[in-house]
Each structure stands twice: as C-alpha cells, then as structure tokens.
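This document starts with one chain, in the form predicted alone, laid out as structure tokens.
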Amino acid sequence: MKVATALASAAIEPREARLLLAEACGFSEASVLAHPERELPAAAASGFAAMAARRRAGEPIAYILGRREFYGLMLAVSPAVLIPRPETELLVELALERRPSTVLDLGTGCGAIALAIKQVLPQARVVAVDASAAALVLAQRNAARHSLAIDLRHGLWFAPVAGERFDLIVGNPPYVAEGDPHLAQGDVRFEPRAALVAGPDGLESIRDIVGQAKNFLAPGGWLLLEHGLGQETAVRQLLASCGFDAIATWPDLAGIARVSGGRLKSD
C-alpha cells in the first residue's frame, strides 16, 4: 500500500492521518507529505490501520501517540492522566509572573504545570502531588526525560505536605459537574473521570483546596486555580471568604475566564 492510499483510506482528519502515519512509519510528517508515492512496509500499514481505527472510535490522538506537547515540553501521557491543554498554559504564565521560590502543584497528572514552572525557574523548589500512583509514574518519567528535578508525592491535595508552606500553590483540579453533557463528548470520554468530575456543581475540589490553602501558604503567598466556564464568581467568593485579597480572574486566549486566584492576607 502506498502512502497516499493509506491516507485516503483512513477516514479521519487529514492532519491527524499524517501524524499517525508518521508515527507508524517512523518518518517525519514532512516526509509523509513529500513522498505520497512511497510504498509502506506491511507492518507500518497494519500499525497505521489500527491507530486510525482507534481514532475513528474517538480515542484522543494524544493517547494513541502517547505524548502531548505543553509549554515547549514533550510529555508522555496515558489514559491515567488528563491531556494537557493549551489553555492551562495561562496558569503557568501567571505562576511565573510571581517568581516564587517554592511551589506546590496540586493534582499534577503527568507533571505538566510543575515541569513547565521548573524549566523556567530552575532554582525554585517545586513539589507536585497527585492521588493517582499511575499519574505519578508518568510525571516521574517526564521529569527524568527533561532532567527537571521536582519533588513528587502521592496523596490527596495537601495530605502529603503537612507542616510545609509555599510561596505559590497552583492547580488544575476537577471542575466538571456530575451529569455535564460535555462528559459524553470529545476527548473527555476517554479521560480519567476522577480528574474531571467534582460533585453536583463541579466545585467540590476547589472548595476543599481553597478552604485549606491558607494553612500551606507563606505570608503573602498566592493561590491560582484553573476552573470551568461560569465558575469564576463562585471561586472568587470562596477566596474572599477564606482570607485572600488581590483576588482576580484571568481569561484564556479564547476570552474564557479560566484562572482565578488571590494572595493570602498578611496578619
């Protein structure tokens, strides 16, 4: 089978077909485009057909390839973790603006936020927590791949950091409401439900984090959390009720209110 024939028969988006064929063949995507007449080895054609079938069934490209780029870092991903998304890079940018010396990343998943911060602030001490042991295996692999030394710990939210305080706490916690119709659409159908859903209104995890954060922040420290569409007012109210000031919400590149945060009031 020739490259052009394989691409035409894939029945998926052309760009995705090229990515998967390049992966199956070990070619670059540019090479796939440049040589449509090339004959595919049988093993490559079979591997591509299997990957295209997975994509037709809706499986995310990132899980099929086993990787996703985030903030310039190529990261290993699997169905054990959420797929890092471009809008979460806003959280990294806001974190970096504060030039913290110590950072806690809650629900680190594959390590995307923690590693992005560490690559820009190599002197910072970055602790990354996740309740999923499988997620931490991926985060460790990604840290080793990029030679970025972060402190990975297993447990729910603040449990693994008892008695410690940080200049900055960041997180992309679950924030989807139970029964949200988006859970039956797109990539999220394949992502870990525990990393997506947070109670009837989607705010259970954020309430837990905001309610405890002051016990783990240094004086004047910041808490920054990603949240969902329309949740910004509730999150700002939670921050205000728990002793934060300088409270604000920041939009992503699509103009959607994506991150809210505040600074712990100094006594």
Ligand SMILES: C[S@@+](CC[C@H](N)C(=O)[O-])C[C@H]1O[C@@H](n2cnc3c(N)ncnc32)[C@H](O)[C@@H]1O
The other form holds:
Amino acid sequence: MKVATALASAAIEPREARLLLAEACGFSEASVLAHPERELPAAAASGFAAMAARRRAGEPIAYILGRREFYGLMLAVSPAVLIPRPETELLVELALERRPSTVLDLGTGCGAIALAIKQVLPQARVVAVDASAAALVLAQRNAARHSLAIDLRHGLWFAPVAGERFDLIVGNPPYVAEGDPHLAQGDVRFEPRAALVAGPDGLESIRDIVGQAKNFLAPGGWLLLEHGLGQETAVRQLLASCGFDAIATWPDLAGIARVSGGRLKSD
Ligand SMILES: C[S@@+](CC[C@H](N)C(=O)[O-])C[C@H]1O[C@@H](n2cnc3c(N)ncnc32)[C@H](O)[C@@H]1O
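Return the form predicted together with the named molecule of this protein as a structure block, the form predicted alone having already been given.
Full assembly next; the chain just shown is listed first.
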C-alpha cells in the first residue's frame, strides 16, 4: 500500500494520520508528507492501521504514541497519567519567576511540572509527590531520560514530606466535579479518574492542599495551584482563610483564569 492510500483510508484527522504513519514507519512527518507515492512495508501498513483504529475509537494520540511534549521536554505518558496540557506551562512560568531553591510538586503524574522546573533551575531541590505508584514509574523514567535529578515520593499530598518546608509548592491537582459532562467527552474518557475528579464540586483536593500548605512552606513561601474554569474565587477565598496574602489569579493564553496562588503571611 502507498503512503497516500494509507493516509486517505485512515478516516482520522490528516495531521494525526501523518503523525501515526510516521511513527509506524520510523519516518519523519515531513518525509511522509513529501513522499505520498512511497510503498509502505507490510508491517508498517498493519501497524498504522492498528493505531488509526485506536484513534477512531477515541483514544488520545499521546497514549497511542506513548509521549507528549511539555515545556520543551518530550515525556513518556501512558493511561496511568494525565496527559500534560499546554495551559499547565503557565504554572511552570509562574514558579520560575519566583526563583525558588526548594520546590514541592503535588500530584506530579509523569513528572511534567517538576521536570520543567528542574530543567531551568538545576540547582533547585525539587520534590515531586503522587498517590499513584504507576505514575511515579513514568516520572522516574522521564527524569532519567532527561538526566534531571528530582526526588520522587509516593503518598497522599503532604504525607511523604512530613517535617519538610519548601520555598514554593506547586500543583495541578484533580479539579473536575463528579458528574461533570466533560468527563464523558474526548481524551479525558481515557485518563485516570483519580487524576481528574475531586468530589462533588471539584474542589476537594484543592481544599486539602490549601488547608495544609502553611505547615510545609518556608517563611514567605508561595503556593501556586492550577484550577478549573470558574474556580478562581473559591480558591482565592480558601487561600485568604488559610494564612496567605499577595493572593492573585493568572489567566492562560486563552484568557481563562487558570492558576491562583498566594504567599504565606509572615507572623
Ligand atoms: C491533574 S493530574 C496532574 C499531573 C501533572 N502534574 C500534570 O500537570 O500534567 C493530578 C495528579 O494528582 C495525583 N493525585 C490525586 N490525588 C492525590 C493525592 N491525594 N495525593 C497525591 N497525589 C494525588 C494523581 O495521581 C495525578 O497524577
């Protein structure tokens, strides 16, 4: 079968078809585009057909390829972790602006936020926690692949860092409300529920984290959390009632309030 025939018969979005075909053949995407007349080896044609069928069934392209780029780092991903989103890069930018020496990333998943920070601030001590052992296996693989030494810990939020304090705590915790119709649409259908859902109003994890954060922050330390559409007022109120000042919300590139945070008040 020729490249052009395979692409046309895939019945998926053309850009995604080219990506998957390049993966199946070991060619670059540019080469797939430049040589539509090229004859495909049988193994590549059947590998591509299998990947296209998975995509037609709705599986996210990142899980099919087993990777996703985040903040310039190519990261291994699997259905054990949330697929890192471009909008989460805002949280990384806000973290870097604060030039912390010690950072805690809560709910690290494949390690995206922690590794992005460590890449830019190699002298910083970066600890990353997740409740999912399978996620930490991937985070470890990503850390090794990029030679970035982060300290991965298994457990619930602050339990693995008892007695420690950080200049900065960041997190992209689960923040979708149970029963949210978006859970039945698109890529999120394939992502781990424990990475997405946080109680009836989506704020359960954020409440947990904000409520405990002051016990794990150095004096004047910052807490920055990604949250969902329309949650910024509730998150700011929580921060105000838990000992934070300089409370603010930052919009992502689409203009959606995406990250809220504050600085621990000094007594
Ligand atoms: C929305 S995902 C974020 C993944 C990654 N940080 C990112 O931004 O792409 C939330 C992560 O929090 C983890 N998580 C959920 N509840 C947790 C808990 N109680 N303690 C620690 N991690 C938790 C999940 O396993 C998941 O990896």
